[in-house]
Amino acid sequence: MSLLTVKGLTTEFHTRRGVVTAVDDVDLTVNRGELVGLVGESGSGKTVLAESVVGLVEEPGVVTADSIVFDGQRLDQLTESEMRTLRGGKIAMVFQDPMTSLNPTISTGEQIAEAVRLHNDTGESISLPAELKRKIFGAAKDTESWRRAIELLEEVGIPEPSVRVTEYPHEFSGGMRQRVMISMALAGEPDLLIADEPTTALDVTVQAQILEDLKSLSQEFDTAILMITHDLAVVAETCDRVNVMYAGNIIERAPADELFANPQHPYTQGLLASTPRANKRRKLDPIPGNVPDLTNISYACHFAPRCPESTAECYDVEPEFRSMGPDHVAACLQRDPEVSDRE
């Protein structure tokens, strides 16, 4: 059953240089309890897409959509106050740099406890004077929110949580700080967790642990996860379905196993060809060029200048999704199957 359904989402930034279309008429679906990947190079629009869904795009950004429906509710029709209530509660987000997301002057336990109080009925005051008092004098250790903070640290694998809960972000390693961020995101028992590059800058063993934690927590809390990443190895390790994004467009979507076994869009094929594999000795074949400047792209297929299969038609005719098999579509004119109905 669909938890999040996005139709026709476009995000533009009006600048002196022109209109930057960071997300261009995108559809996206996440089902309950599902792990969905959103993969592409830096600058493809992945983070902007997620921020647009949860209402975090600030001026000069302008977000429009045919509809954004979460758990039967139209997010695109909510006020900012209503969205603030939803964010951190039913929808939570883990950002890629925990050191800039955590307050260095407040203990990790109090930061988690605050999230617990804001999104759960603990019977504790969340008035501004009460919160300021906690920040200045420290949180009360015999409260429901503090006990829950310790439990959350334990659930994400932090050793000695009753001790570490009193420590500050600088006293944690990068992997542990990321786990703290995940525990804060889970404080409101969300139905959807958006994880934006959650393993960036972590070493390989810590990456594996974080990904395993996310999969386990998804099952334990029945939480759907939208995994934003440029790393195909992360997608292969965690995701049920994958959306490949390029220059503001989703250009291929498929079940993860199908995508890796049978990639259809030339961009997806290029990503896989440029990814090292531990069990194969082969020369990496990088995709030539760079993601284009998103200011007024003049050609129909945004990948055409970098594509080894492009023809003159690719510059003039906008590609539509074509069915490549069960639940597998790709937006490429060079693929033969019939054009599928737009999802």
Given for the second form:
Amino acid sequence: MSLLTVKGLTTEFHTRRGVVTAVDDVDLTVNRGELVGLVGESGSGKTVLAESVVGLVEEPGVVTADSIVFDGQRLDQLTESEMRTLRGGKIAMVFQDPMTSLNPTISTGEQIAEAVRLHNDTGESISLPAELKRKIFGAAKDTESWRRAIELLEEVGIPEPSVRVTEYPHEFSGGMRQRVMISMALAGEPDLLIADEPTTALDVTVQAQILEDLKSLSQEFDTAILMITHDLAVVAETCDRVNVMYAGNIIERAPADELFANPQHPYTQGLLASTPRANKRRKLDPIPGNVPDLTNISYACHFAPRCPESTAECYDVEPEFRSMGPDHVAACLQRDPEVSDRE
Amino acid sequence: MKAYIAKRIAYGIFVMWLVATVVFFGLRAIPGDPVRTMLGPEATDDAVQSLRAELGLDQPMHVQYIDWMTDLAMFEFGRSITKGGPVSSLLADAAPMTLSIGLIGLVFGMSIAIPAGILSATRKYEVEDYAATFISFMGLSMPAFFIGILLAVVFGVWIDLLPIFGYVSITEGFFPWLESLLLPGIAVGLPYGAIVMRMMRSSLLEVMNEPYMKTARAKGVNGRVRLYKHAAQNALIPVVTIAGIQTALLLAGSVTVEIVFGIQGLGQLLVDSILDKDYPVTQGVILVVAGILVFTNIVVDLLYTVLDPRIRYGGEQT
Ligand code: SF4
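May I ask for the structure of the form predicted together with the partner chain now, the form predicted on its own having been displayed?
Time for the whole complex; same chain goes first.
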């Protein structure tokens, strides 16, 4: 059953140099409890897409969509304050760099407790004076939100949570900070967790651990995860389904196993060939060229200038999704659609 | 923490000693003879000699230096050559005036600068921002004494609202005191506030772009709580640095402004003593000013520990 259905989402940034179309008419679906990957190089628009869904895009960004439906609710029609109750509640986010994503001047416990108060009925005031009082005099320790903060820290595997809850972010290691971020995201018992490169800034040894934790938490809380990453290895380890994004478009979508076994889009093929772990051959072939400047792109398939198979047609005709098998679509003119009863 | 404060105070005393030494030798390197200045060109050599002996100025330099240091150790600044009387009582009369002006300037500057900086940052490129920026550039481009003259002309002469001359001690009441010092206080507070406000604005804008502010948004925290709970304290850390450094500006401003307003503070005392070659007084004034700056620095450092949990003096520093 689908939890999040995005249709025709476009995000543009109006800059002095022109309009940057960071996300270009994209559809995206996440089912309940499912782990979905959103893969792409930096600059592909994957983060912007996720932030557009939850209304985090700021000036000069403009988000338009045919519809964004989350749990039966039209997100694109909510006001900012309605959106706020969802953000950090039913839709939570974890960011890339836990070093800078936690506030250095607020104790970790209070940062988690704040999220608890905002999204649960703890009976504690969340007015500005009440929050400022907590900030200046420290959080009250005999409250529901504080107890919950300790529980959440325990939940994500932080040892001695009742001691560490009073500590500040700088007293935690990188992996521990990311756990704090995750515990904060769990405060509202989210149905959807958007994890934006959650392991990129961490030590390799910690990375696998955090991914494992995310997976088991997803099971435990029946939380769907949208895993945003540039790293196919992360996807291989965690995701059920994968969306591959390039220059503002999703260009291929398939179950994870299928995508690794049978990539169809030339870009996905290139990406796999340049990824060490997913690659079975000895030699790594990075895709030549760079992600294009997204200001006023004039060619139909955004991958055309870098594509080894491009023809003149690719510059004129926008590729639509073609079915490549069960649940597998790719947007490439040079692929013959497979006859399939799905999609 | 206690160890740290003790260390800071010891360091402060060292700085004071350094200042005292430099001032002592520096002043004596300036050509001219205080005793001759004092007695006038017609004085006989005998008269000059005897006065010199009386003041201890006939002693070799190192003896004078040791005398001066032993006096200092007992908080004695010697006697004024031209005005008679102990330097310490001259300082005790003058310092409160200058400090009062500086204090009013500090309070005035801060209470304008912080809200204006916040307003300017949160309404970036809007009317409020441009207005605040314009005023702060005015404040920055005019020296304090000039603002003092303008204020005196407008509020003292044209509108005749506030006194523009003299000083009323706080012992005669808070409001008369405040009234006598309001214009000079504003005059030094404006340039100070202008700098602090610019810093507050840029610091807050920078903090607003920090990833943890996005975390707060993603958490569902509303705009005002984000600003005052999540951003303000972080933004204040660099502001405190600037505000501390600029205390020197505040003092320099008071010294010139008090002359505009005919207040016999440290500035007047300093200028007079230099013109008269009144060594002990000059030394005393400079030491008092240096002492104030050293003290401010200690206060600023302690403020850091309050504002930034990453800084813990005395233990390991991260
Ligand atoms: S449509 Fe053409 S340019 Fe685009 S990926 Fe397919 S072959 Fe390459």
